[in-house]
Amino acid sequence: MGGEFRYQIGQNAYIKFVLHALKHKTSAVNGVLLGRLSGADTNPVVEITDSVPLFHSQIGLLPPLEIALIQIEEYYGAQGLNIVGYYHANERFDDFELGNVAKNVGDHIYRYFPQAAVLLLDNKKLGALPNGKDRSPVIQVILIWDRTPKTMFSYTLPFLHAKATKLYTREMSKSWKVVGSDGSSQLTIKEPSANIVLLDYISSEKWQDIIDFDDHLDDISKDWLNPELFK
């Protein structure tokens, strides 16, 4: 029986997605995440090394979504690299749910990749950032969403505000179920530097370097691989 899968964030994916919430904090985002499935049985991990913002207009819109995957999977894949998961922010502050949209894309992922991890973020935790409103210590509870009909599990990770991400995954069962928080290590961000990092890039307002889908879709000279954001 193999043992229970731990999810890895990396630097750069992290960043990512996190400023991409924060250029477009009155709309819905979302993304997808791209890494490897690594480990033996007994220790599986499933290492997120990227992520590509999707979009902030168009959210549920079949045909740019289809566009967008087919790109990133040929560029991806020809560097061994698979659609992990997703990740959304809702558009309404005080909406905490995992709606529709990010379901049914998370379903779709999770056909090609059974262990996908899906993230919510949280917008009003996240729109503080940038005004220093929120100075809570440096840990996030990350809440995994189980498909499976057994008991839920919750993991945390080290994130930069408490409660500002949401994380999901699904196996078996027929519903996204969500899991709290136990302080466990089933999730991690790779450099303990990440932080310190993101923080530097709030202070100075590098989230207006983000390019989604939407924006190369509206100007194609504009990459949507974001080359120079870590530059």
Given for the second form:
Amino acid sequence: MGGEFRYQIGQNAYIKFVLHALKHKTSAVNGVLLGRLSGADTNPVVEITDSVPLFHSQIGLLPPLEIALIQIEEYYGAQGLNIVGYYHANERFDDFELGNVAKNVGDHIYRYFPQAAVLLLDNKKLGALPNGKDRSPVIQVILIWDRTPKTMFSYTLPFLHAKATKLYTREMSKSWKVVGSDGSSQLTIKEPSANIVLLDYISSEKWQDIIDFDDHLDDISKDWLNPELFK
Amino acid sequence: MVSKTDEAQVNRLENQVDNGGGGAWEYLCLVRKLKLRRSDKVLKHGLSILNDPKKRSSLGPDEWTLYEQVAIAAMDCQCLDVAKDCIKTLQKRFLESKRVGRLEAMLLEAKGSWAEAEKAYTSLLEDNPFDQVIHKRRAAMAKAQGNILGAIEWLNKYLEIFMADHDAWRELAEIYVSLQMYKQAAFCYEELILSQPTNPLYHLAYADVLYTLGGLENIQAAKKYYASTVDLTGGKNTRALLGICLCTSAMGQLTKGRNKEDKESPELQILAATALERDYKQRAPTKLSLLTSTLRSLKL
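Now show me the form predicted together with its partner chain; what you just gave was the form predicted alone.
What follows is the whole complex; the chain from before opens it.
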């Protein structure tokens, strides 16, 4: 069976998109995931090493997206990294559907990178993050939608309550569908400490510093690469 | 929309209040005047006044305005107990008030008691069919329940009565864009441009929608509206300048192999590219090379 890929997210990529979603609580946000395919043929891994926050307003419009993708491909291409996925957080708190805009962007990325993953952030878990009373693992569900047949999954990140996981697969038809529930470890964070670092960033209100491509287009002196964020 | 000077003033005041420098009441008044949504701060600083009897009574009749402001902020932050207390105080002071009745209905909405809130809003509208806030709450409530088509319907009904409400047209346009109903979104922006022809943001949004729709005619029109945005902003709008380059590039592809007369002269794109390069050189020098290669890839 094809498409048994594992995905490994680097800490910085992970923290960036969670902070992006936290900064714009009242609107949908999206962005792209950068990385490379590694591992032998028998054990392929998609390594997600970075992410770029894109937009927080009018996500369905094409012109800003085209400009952003050209620049991102140009910049990361020079480092040997590709766009390997897309992340999206919905506007409404209890909306767990992947919208058509997200699917279309996912389809576009898939054409260039067939192992592409689309992550849908769970707003409820995101909302609970800042109130994390203790240092125990943060619950953070991320869905991976994979275009290769029968491998659309919803995963929890490591150390999580397995109850919230759902398994999604894509039927052989062209529609996307939820088919069951299951825990899985196909998506992991590279650094085990990522959630702890994330909580630190949240408690110091670091999300206010994150800059997406929308911010850059409004004021070009703001850098969408967020070079200051991890200093 | 908030001007840059207003925003700077609010931020300065917010910073001052956050750091214990006083001025909480001035800050709350400004937030109210500019209709900003800074609920967490309003809740925190508003409560600090309300919980201090001396400060509270020094406000005079404005005390009640503050109760209302804090109640709404508390609902936004899901601090429903605080909201309830504020509303109770107002109920005691203003028996049978419709304005307080509105707050009660909003509290039902915040709790997620949709049916009860709907009932409360309906009865309030019977007494006053032209209460704009309640009409808008209904649209917002439909949206909150995930009933986007319902929200569209409420907004359209509302706009039949209150045609001059820009914010409502914008909200409707943004909902259409999120559903990829670009033709309908374009209609909304046409209305907005007609009513406020000198607001560059509507020209820009209209151009973005036209470009997204695609096709030679739409892209030609998009380019014109990007150009008018550049005109109205004195060449300061990065999105519009980039839009012109995108349009020229797309039109070049669509008219490939056609007569020379069909093709546009390249002057506008060259001017836009020059302006972009100048801006980046001054304000974002580290991104200049990326911009240059982007422009190169658009020139075909």
